[in-house]
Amino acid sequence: MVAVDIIFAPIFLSVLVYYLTKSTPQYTKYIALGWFIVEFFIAFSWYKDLPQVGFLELGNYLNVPQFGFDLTLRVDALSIAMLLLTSALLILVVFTSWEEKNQAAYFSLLIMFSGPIFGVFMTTNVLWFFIFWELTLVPMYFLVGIWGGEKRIYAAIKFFLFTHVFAMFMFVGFFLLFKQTGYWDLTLIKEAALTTPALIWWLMFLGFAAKLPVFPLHTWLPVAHVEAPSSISVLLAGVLLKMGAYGLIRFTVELMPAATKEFAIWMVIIGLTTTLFAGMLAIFERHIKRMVAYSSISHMGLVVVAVSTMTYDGLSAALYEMIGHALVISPLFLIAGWLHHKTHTWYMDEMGGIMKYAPYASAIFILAGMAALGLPGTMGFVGELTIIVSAIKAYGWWIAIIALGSLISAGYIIWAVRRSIHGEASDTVIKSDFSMTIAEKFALAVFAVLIVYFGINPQPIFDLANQAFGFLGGM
């Protein structure tokens, strides 16, 4: 029962936990901490137990064999991969929002959003796998919509509206498998013969690419990130954007390798323009932490990019730049923000010389932002590396105008660490109290440690790849 009891008691725990810490809100964070504890070792003692190809099996639960409804919850290394990423993501999220406003409801919110999060991850059965999708957009709409800034709600709105109808294009897709085939789940329809699956496939694609999200589906994000609290952007970019790159790994790939073979070329145009577009946008951004969420759409081009491949080579090295962007982008996000909180201005050229007030920051500024322009030692050059070589094996090497991608993020980012970093201190920045709490030093440098620790010893990541992709060879 552990296996469902992870994605449904979250959501009766948050509840119960709000009630009962209304009086001494202080402590919720410490049951939120716990719980997200106890779910990364659970799904650590699942990826002991994988095995060497294939599913898990944790269980079939509320069924109803007459409309093949069955809870069928299974787990392999790519669904470990991200509901690992998911739960240390969580725990670190609550060391910087250790001292947020409002605590009993906002990690509250959190618990709640951990279940269906999991689910996502966790089922087989694609119309759980849509509930569950669509759960995780309440608690994220509260947390964007009552702890962000001035144009919270305005976001909030957009983000929910936006994934919602292209959630549904992928339910349509959903509907039209079940109709063709008589099986909502996963292993069942890969055993039917699909025989008209193009319209199928793009109604799926259009829900994974909204929420990943690429051009020109894109438009949510930047205004969610903006408006949204740091620690909540931490939770968008590294794992709702991971639940769209999932998505299409998880049912178009490997459900329906035939048609995304066909459609790859598509795939290929529309990351490329991605990550260029998004990137050139980031170079003239003065806002810095809108210019940390173009950089973030950029690199989701990539991985479109590495998915179209269907190699060994390629799903891995989008696996590993979906775990790297995620380490990566976190601490951006986090010291975009607690700028903005230290000298509330949004704008890069009014800050300049936070290195001397802020050194830790600082540099944990700068190794971020050099992983993300791909700096060897860490896991940006790791991640793009091997998405570019995967890319040019798979395409030729026309595809090598990827590279432009990294040309590109040097552009950005040195810009950014020379507008906001170094350079002549402006009054705003000298007039602030940078001062930092322990929870968020200890939540920088883990990030920190991570992106130099899998930069320079990528293979455990891979040796899950290995693990996640064994269905290649099936094909």
The other form holds:
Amino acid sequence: MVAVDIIFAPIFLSVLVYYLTKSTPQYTKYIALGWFIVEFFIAFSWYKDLPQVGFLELGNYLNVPQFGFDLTLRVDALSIAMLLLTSALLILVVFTSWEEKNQAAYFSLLIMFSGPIFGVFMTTNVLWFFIFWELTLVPMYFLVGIWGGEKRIYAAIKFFLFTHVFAMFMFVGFFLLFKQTGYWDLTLIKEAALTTPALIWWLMFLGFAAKLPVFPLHTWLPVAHVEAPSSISVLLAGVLLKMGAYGLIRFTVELMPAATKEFAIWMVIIGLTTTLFAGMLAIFERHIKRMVAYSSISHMGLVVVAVSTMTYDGLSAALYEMIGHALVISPLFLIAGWLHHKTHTWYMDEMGGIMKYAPYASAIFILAGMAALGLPGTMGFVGELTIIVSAIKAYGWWIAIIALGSLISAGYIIWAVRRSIHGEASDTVIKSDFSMTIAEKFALAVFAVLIVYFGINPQPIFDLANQAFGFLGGM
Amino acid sequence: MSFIILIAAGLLVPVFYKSNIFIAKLIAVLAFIASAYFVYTNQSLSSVFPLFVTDSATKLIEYVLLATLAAVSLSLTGFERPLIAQMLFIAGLSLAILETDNFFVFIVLFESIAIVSYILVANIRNFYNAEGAVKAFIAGAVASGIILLGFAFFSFTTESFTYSQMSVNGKFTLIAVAIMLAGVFYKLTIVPMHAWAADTYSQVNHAAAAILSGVIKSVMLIAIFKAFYKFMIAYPLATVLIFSFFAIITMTLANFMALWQKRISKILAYSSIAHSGYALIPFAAAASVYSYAGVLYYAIAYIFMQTSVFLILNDLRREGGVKFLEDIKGLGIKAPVHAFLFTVQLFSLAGIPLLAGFMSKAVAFYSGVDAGLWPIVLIAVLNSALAVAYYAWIVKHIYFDKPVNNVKLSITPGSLIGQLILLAGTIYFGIFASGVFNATISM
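What would you give as the form predicted in complex with the partner chain, now that the form predicted on its own is on the page?
What follows is the entire complex, opening with the chain shown before.
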């Protein structure tokens, strides 16, 4: 029963937690923290039980026999990777929002969010996948809309509508899958012959692409990221974007490999455009958080290209980059938001010289920035290198232009560091108070350690990838 | 038996109106519970009259209907007391129309419900009430005339009025059914016969609007589906063309109209019209085995959420004078319980998962895909995504905006119990779908 409880319990408990802790909001964060730690250990225990190949069965629930529709919970290495990442990020997000206002509501919504997001990565039933996919929007809508910046309402509604509209294409795609195969379960659908895979493929791709997001469906992301509180930006970048990449791997590659092969070239074109276009946008951006957001989009373009290769190397590179991106982009967002909180400006040219006043945050900003541009020894290097290598293997040397993405990112990261961290301190910076809570320091330190640890020792993630994509054959 | 109890209670209740509304409410709720019990033990009209049959799907919607009406009667105040008796009559007639398998009886009961619904909206207090009530009456009268005309044509061509034995051959039947559908569409508020609905729903007393738009419409959906099922099977091409055409224009137009409204009751009225459009998709997909499940699920989900939102709005208007979108700013602080319930039901209307509104849309739309109508379903899902815009906009006003004044609103115990019944229905049917599918297996 643990498996189904971990999804449904938080959705309903969050309401209870909210009303119980309304008068003593300071306890809500401990409840949230405890719950996320429990989730992490449950995910870890499933990882220990994982069979070498295929899925770990966690049971069937809520069966509707007439419709062939039940909540099938199964995890494989790919889902476990996502679950571990999600719960780890949630734990860190509690630390980074330690002093958020209106705590009872905020942390209850975080608890509510943790249910469906686990559902997305755990179920193999496509309709339930969609149900959880949509459910994650509700807490996010409130988290962005209530705790966000000035234009938070516009951002929240745009985010909600954008992902909802494109998810609807996916929804019809899932119906067509069931219509043609008679199964909702993707492990069963895999064996069935689809008569119109092209239509279904594109319907699904639209849904995942908007979530990733790729050019030209990315417009919700900079707004949402800028307006969301920085801890929520971490969840948006680290978890919600990963849903898109996860869906891409699960559905397009595993479910419809033939159609993916056919449209791979489109994926490459879209991924390349996204990487280069978003990178260029980041270069011209003065707004520090929007720059990080564009950099995030740019990295997602790389993931699309890696997924499109449909080789073992490409997919494991994609998985590595997904985890790497979450760990690299999160401290950048956190520090960008923190800088705004302290200096009351978003613009990098109004900062400068922060190194002198806030050395701890600056050091981690530089480290994460170097990881984002792919400095050897960090996660960014391994991720980008493996993606480029796998893409060249699959498509030939011309795909090496994707390396331009790294070049561009070197441009905007170094320039951003030059403008905000180094240089002359501006008046705003001199007047600001750069104190940081222990909880925030701890969270940033964890990110920094993980970036370096997995950068030097990427093997654990590739082991997971090996287990997840072993069916595609050896290196 | 349940029919007799409900009608008798309806006659008895007015005696207690003036003296003690609590007793009137108690009698009504007991009557609903008793008739639910008799439905459970199969002692309904079908055991006495040959013109009625019950099956598991009918029973399910009857339970839902009785529970909803009990919830409504709990949350009424003295001002709306005449509604209690009218609800009891509507419940009795609805049980009859759901159980009938005779086209003639269907028409008679259809008209009877229409007449009770005119009385329902006739609680006129001011000019606006009068406009809504008169519109409902005139549109209903025209619809009745059209249906009778169609029925007169239809009666030429068939020897039996029993659903399963009706003969539906020849062009004459097609014309007759088309005319009847025009009348029926008035009641289901399908564009272009929807014009009365937006004004009526938004301008009559909101508790009456809850019954009119929530309860009566979903009962009618199932009754009409059963009555016209034979026709829909006999003329698949015409069915697909007619119903998908009207489904598309209804939902698209209503959704766009709802986007521009400033009055909350108008938004909810147009959203109700849009929902009629979605509900026509399983009609168009009558060829699919899931069509009945689609209609049934849609009716069940719709009855809970639509009734609930209008009742909450009724509370808010009575206590806090809430009429326009501006008035509900900061409702999350001013009236947390109302705000929470309203948000959940709005999300259900919008089709957010784990709430009945999502599952009903999923089943209804799937029946469309199953019948091969996926382009229409695609239009419908995009429409329902569009609809999220105005539902999210209301929720935005509730939670994201600062309150204009600091009047705290509290919820009365009766209204809270009623709302919790409706909320339980919305959540139960959002998670456990097997009951509905089991019920339709007999069809």
